[in-house]
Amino acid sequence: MIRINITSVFVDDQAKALAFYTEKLGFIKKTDEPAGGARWLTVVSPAAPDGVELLLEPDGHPAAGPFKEALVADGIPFTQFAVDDVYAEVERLKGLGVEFTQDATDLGPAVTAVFDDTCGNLIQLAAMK
């Protein structure tokens, strides 16, 4: 059976991304190994430390920058994270200084919010009702 074990998000600075994803979002560092001029740097949810890893991948490829910029310009999140209560998570993250481009919004079957990860991406939070 095929399963997802690693997914990635392009970041403009791995150290800044690690700080944001751990100190603000609450993920924990799983892997940090040298990889050429960068690092193989992953984080996981403390709720699933052996679950899916998020690779904080350098955006050095020439296509990555324009791709990220186009998504942000159109207000499109790069990826989505699940939470139990979007309203509570938005308030918690705002208290930590996280900037939202979309506050918690009831969309019928789901509640979503979108924030800036400070590394060139918009990220969506979602909870199904």
Contents of the next structure:
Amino acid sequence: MIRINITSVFVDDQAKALAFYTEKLGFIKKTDEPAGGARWLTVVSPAAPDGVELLLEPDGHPAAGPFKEALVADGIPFTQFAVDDVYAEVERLKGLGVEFTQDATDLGPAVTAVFDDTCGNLIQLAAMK
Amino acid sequence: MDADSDLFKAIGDATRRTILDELTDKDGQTLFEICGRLAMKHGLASSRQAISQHLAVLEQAGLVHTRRQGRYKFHHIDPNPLRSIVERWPIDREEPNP
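What would the structure be for the form predicted together with its partner chain, given that what you showed me was the form predicted on its own?
Every chain and every other molecule in the complex is listed next, the one we just looked at coming first.
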């Protein structure tokens, strides 16, 4: 049976990304191996250390920059993370200086919010009701 | 020549009126948030491109202004053009006599 083991975000700087994803978001570093000029660098949630890994992928390809900029300009989060309480998580992350383009918003079936990961991406937080 | 034609065209569409409702609920939204609210709260299945065109019509009428903050673009409501409607057809503040 095919399974999802890794999903990726394009980051502009792997060291900065690792700091943000671990220190602010609370993920744990899982794999950190040299891979060509970059690192095979993944993080996991402490809630699922053997679950899906998030690969912090360098955005050096010439198409990656314009792609990310166009999404961010329209406020589009390409990646989503789940939390139990979006309102509480928004408060916690704002306290750590994280910038939101959309505050916690009740959309009926879900509460969502959108923040800037400082590595060129917007990320959606969601809690299904 | 009717100088208000852009205004009446803009508010003559139900989706555009809903966009104005949502911007009244919370001013300053990205295109993504507006699309999310229309889809999830109102069941409107318009494409992102269609919503973008609706916003352009509202902007043309002066009812919506966009503001670029860093790398993001936010949409703000400006109800001021609606003033021309009540100035043109003043609302009597007294109770009307039957």
